[in-house]
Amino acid sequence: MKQAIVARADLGMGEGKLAAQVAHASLSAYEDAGRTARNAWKGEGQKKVVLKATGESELFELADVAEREGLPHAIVRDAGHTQLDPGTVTALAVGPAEDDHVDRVTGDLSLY
């Protein structure tokens, strides 16, 4: 089990606004999935990785895959109050669900 969580790296955040966007994200994702996938994933030790998109798009198609697929996913819009816009989608998680779930989902990218 593992959750994939899909940061901008076009946006320039600083790293704290990367990592709180990471923790919504991740949030976000893991109350959208089941009940069983949320027990087995805490239970393994919640593996995450952080990886990289080249822009808005590019998340949007990852949630559209993931959709597909049936996954949990989310995708965070930032409130505007520090470094972006209101409204600016920053990040995207995907999962938690078994590894090869999330990697047909995420496998291409590269680590943030």
Given for the second form:
2 protein chains.
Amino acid sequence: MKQAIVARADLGMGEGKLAAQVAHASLSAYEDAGRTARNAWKGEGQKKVVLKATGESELFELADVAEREGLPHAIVRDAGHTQLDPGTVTALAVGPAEDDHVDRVTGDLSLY
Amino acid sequence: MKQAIVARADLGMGEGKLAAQVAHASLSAYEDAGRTARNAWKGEGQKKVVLKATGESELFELADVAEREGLPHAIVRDAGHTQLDPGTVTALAVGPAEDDHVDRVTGDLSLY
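Condition change, the form predicted on its own to the form predicted together with a further copy of the same chain:
Following is the full complex, with the preceding chain placed first.
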């Protein structure tokens, strides 16, 4: 079981900002998952990978694939208090789910 | 309502690694919180701040304060598959809770 969190590398987010956006996406997708997937993933240590996207359109395309695959997922929009304009799409989380199922959506992306 | 996630700045973690550790701490402390605090925090948009610690001992000291204050909190140890030795303590999350209650623990720290 794993969760993939895809964050935009084109926004110039600082390290702390990036981490907060990734955490937000992670929790939201976790809550979109069923109890069985949640518990299996936690039991295995909450494996996460953080991956790079090049822009907003790529995040939406990946979210569409996740939706078609029936995978838990969540898109994050920043509230815009700091660094970014309000409503900026920053990250997408996919899973927790079986590794190969998540890889069908995010398997071609590079590590952040 | 907010959650503060304190991560070690002395480990030289890469951006993606840092984000994964922060997300892990965030979710674990969230699960340590009661339903009322969880729902109130999510209803306000999951406000998070990512802060710097200088080393392991500082994280443990802050965790002790959070425990005494009765705040939900969680320490993360890395599984050590990449970059870090297994069991390395990397991050602490405190909250979700009222802002001023979280600040009693982490109010003196710098943004990451």
